[in-house]
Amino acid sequence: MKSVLRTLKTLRQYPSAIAGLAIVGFLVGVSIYTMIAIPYSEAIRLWRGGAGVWDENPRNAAPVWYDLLTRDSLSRTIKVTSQGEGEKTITPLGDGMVRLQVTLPFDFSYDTFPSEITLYSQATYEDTRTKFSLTWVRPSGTETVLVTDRSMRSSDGYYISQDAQLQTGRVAPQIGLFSDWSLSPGDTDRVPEKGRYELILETVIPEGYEFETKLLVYGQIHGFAGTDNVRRDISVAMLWGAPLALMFGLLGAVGANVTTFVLAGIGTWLGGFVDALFQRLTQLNMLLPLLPILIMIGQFYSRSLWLMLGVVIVLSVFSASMLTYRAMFLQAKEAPYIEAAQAYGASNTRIIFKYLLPRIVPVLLPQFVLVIPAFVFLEASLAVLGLGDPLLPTWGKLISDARSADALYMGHYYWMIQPAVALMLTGFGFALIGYALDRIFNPRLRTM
């Protein structure tokens, strides 16, 4: 525990070392904020989607940052209910039924226009269809019939910006219901027109049913992080992919590089047989290719990321450090205090875990550190090359997925240039304290 102490008052003279501390501290907050707030089963439930999930998400939405890098105030999702800011009129018909008429109003004051305008409805009554109209006002007054007698089921949904029929010449129709009315079809420079709109339904439903709408008009711009091409928040991956990288980085460093550590060790005191296997075993793994069997097992048997880091832990142990640790072994298990430990008759396991092993630890340390986000990048290049765990949101999930979406293609450069953010912040705050930390217990490093 002193050394610890001792160690990290000398880290405090390396500048670097600080801001790798700071870097690795502010991911482990990321993480451990992360797992109270989404946890592990929520975080699984959201990635994978579904009805109902993302909804009122808008698609391939830029996060709400990007709004400072940009002269104009980009749209945001509106949402307006029924049973919220709306407005319901009932007029009785007869023979058990009413007319209902919903108003739903919002306010629009934005630079840019909407991404898509949807309208959901849920009803109690049984009938399975009904018809419905709808009328649009603008600020100006104008109002502009939608639809008129549009069958619907009880519970439906009808995507107004994808209706052809509402389409004028190129011109989309959430860009024309939000841009001055009088302009011809032709004339593709249009901006929005600010002020309250309002969405007027008219329907005939059973008197004393109930029956909400909700309208979504989504926006180009949504969370800290973005959407993705299924509406999926991006910032559940982005929060994710911290405690999942770390796990897999700090399970790989410690399951393959001090495994490896103690058995070179062992191998090393004990000699003989045990030391023989020890190089037999490290001479045949070395030549096993890494990615060619984690690819076969990807494709053949499971993709689950605690399965891969099995394998790669597995397969690491006998790695080309083996060697390195052994020659560093046969040195250290020359020193006088090991001959007196041997002579005041200390056993195997006392010489091997109290005065072997403690004695090239300032070795390890370092490596221990740097090998961390070797194994990070590890899983994002898995992920990359389609070989990711499909249930978990990790930042190798996010760039394989903006990859088979096009998303630089398409100019979703957020989608991308985050996860890989921070990836090189992983990589960048982990070299930092790994090379400070070598600096210290390597004294021919401190006067470089």
Given for the second form:
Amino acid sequence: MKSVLRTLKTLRQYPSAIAGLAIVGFLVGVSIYTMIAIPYSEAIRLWRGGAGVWDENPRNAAPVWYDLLTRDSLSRTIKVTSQGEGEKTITPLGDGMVRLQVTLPFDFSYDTFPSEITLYSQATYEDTRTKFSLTWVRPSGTETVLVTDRSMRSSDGYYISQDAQLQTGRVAPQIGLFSDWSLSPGDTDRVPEKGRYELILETVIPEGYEFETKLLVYGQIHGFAGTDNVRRDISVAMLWGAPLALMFGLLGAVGANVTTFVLAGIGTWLGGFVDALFQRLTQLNMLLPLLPILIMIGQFYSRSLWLMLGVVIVLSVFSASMLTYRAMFLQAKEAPYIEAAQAYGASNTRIIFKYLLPRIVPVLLPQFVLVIPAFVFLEASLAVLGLGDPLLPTWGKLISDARSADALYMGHYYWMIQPAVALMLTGFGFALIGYALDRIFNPRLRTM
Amino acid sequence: MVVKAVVLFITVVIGLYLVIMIANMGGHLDDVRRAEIRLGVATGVYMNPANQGLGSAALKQLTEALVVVQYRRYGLDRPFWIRSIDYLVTAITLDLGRAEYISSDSGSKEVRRILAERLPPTLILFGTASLVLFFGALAVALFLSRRYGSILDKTVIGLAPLSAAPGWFYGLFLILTFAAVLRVLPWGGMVKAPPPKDTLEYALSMIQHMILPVSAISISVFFASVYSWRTFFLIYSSEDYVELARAKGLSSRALQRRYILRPTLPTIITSFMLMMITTWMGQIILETVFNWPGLGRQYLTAVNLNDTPVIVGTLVIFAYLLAGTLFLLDFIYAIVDPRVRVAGGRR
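Go ahead and give the structure of the form predicted in complex with the partner chain, now that the form predicted alone is out.
And the full complex, kicking off with our chain again.
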């Protein structure tokens, strides 16, 4: 414990190490917050949920911090429901039918156009197709009839921005409806009209039933990380990526590096057959290409992240660092104090774990910290090759999704940059600490 | 040396056998293949207009007969453990057998030809990157060790943590900057389409396509190499015999070449080789990210198609290259380090 404190004190002298510690601390903080705020099952639901969960998010929306980069205020998603701000008027018609008029008002005060407009309806009756008419009222008072007597199922969606009949003059409805219709189609400096818009819906429904409707005017920015091409909120994966990356990195480093260290110690001390066996296994293992074997396992057996981790650990126990540790243990083994321990009759276990291993720990520690990013990036590598865990929202999965959706080509840079920066930060944080520890524990470098 | 080579060879054989077992899922892949063959044959028999008049019993019999022939054709009539030995023998002799689905650009089904077509692009990319890195990093490390403590030195050393990320990762950023935003370099691929007829133009186009991938590898490996090599140089330049040589008035050039570089070379070559082995593995992703038509991308295609002979073939090449690197290390040791030569097989 004391030595840990002393190490931390020495680390304080290295500004790079402080930066590294700050980054790692931040990541740990984010991980703890994420695991409390979005429990695992909730994260899976949000990430794998399907259409029902993501309906109200815009497609390919940029993160909200894009708003800071541009002078204009970018549009955000507006949702108006008949239960909320909407007004309902019901007029009985006789014959068991009623005329229903719903007015859905909303304020639009952004400098850019919305990305999509959709109207959803939800009704309690079934099997009856209703007809409805829609009128769009702009702040200036101009009324535009969108549809008259359009047939609709009781629960349906009307994708206004995709209605080809509204695309007069090659201007998409979400632009045309928010600006002056009379402008020429080629006019590029159209600006959205600001103020209070209204959508008026008229329909005839059977008496005694409920009819609710919901208007979604999708924005161009959403959430702190944006959305992808299936309207998923990227922030879920950005947040959950942190604990998963840390867990994968730490478990991998503990499993592979620490085990290698202990085994090297045991092998060197016992010598003879055990040592020879470990050396043969190391040589054998160095010939087995790790990544190709992982790819094969991912393709043939399972893509579970934890199985992959297990295989990685098994294949990295007898890695090249075994040779490095062995060389050091061979030197340490000859130290007089170990001879003394042998003389008073200490058992093998005692000598290995009390005297031999602690002596080389200073070499292990920087190695251990430096190897963590390697595992974090290994997960990302597998994901980029399409072998990521199908369930878990990780940074690697984000990069892989962005690549397969040609995000860079389409200009959705945020989709690729955010997880890449997160990975970079993680790698840098651990590397900064590792290099500082290296300088502290290897005084030969420090005195230079 | 001979004993060492034999031991290494035996290790390679055991390693290859393990790989073959994994690539065949311990024999389970044979069941998958049998089922595929059966389905193919049955569909063929039932859809054949010539067989229309036959009863279902006759059709079944015909199918069975044809399935047996197909099994024998693919060697599936023999138990898996015999076939695994077959795989091993073809692997060791580099015969590599015939592919099941993939064929080479020239139309051959021989794994050897398929891989031979893919090997040059990989070697060109990898070889260029290695050469640039080794000599570049060596020169910079020597230069910095002379200017220890300068701002330049501190900057380069401060960049060492960049090696935490693999090459393909920087590839993404490079593509983003130079292809997506600036539009000055190609997104990926090896030459522009259609490939230029003129040799010089072809080479120029290839160099243009190689800039980004080579830079990607370099960013991830360069600074870490410079960091560790510079440290070695510094440690050795404070040795007594260097001080003596300096006192004798030797030029700093001669000093570096004869007294500093010479004793550090074995360590440096080892660390470089080990680093390159890691980079070899990363080649698969790098080629995927940059759409480079090399061995790595071929491997991924083969895995996706369950084409065992090609998978095993690629891994055999990988294993041989790795073993070759390890063996080569010993030779290089003997050349650059006279002590090893004198001791005669001490290592």
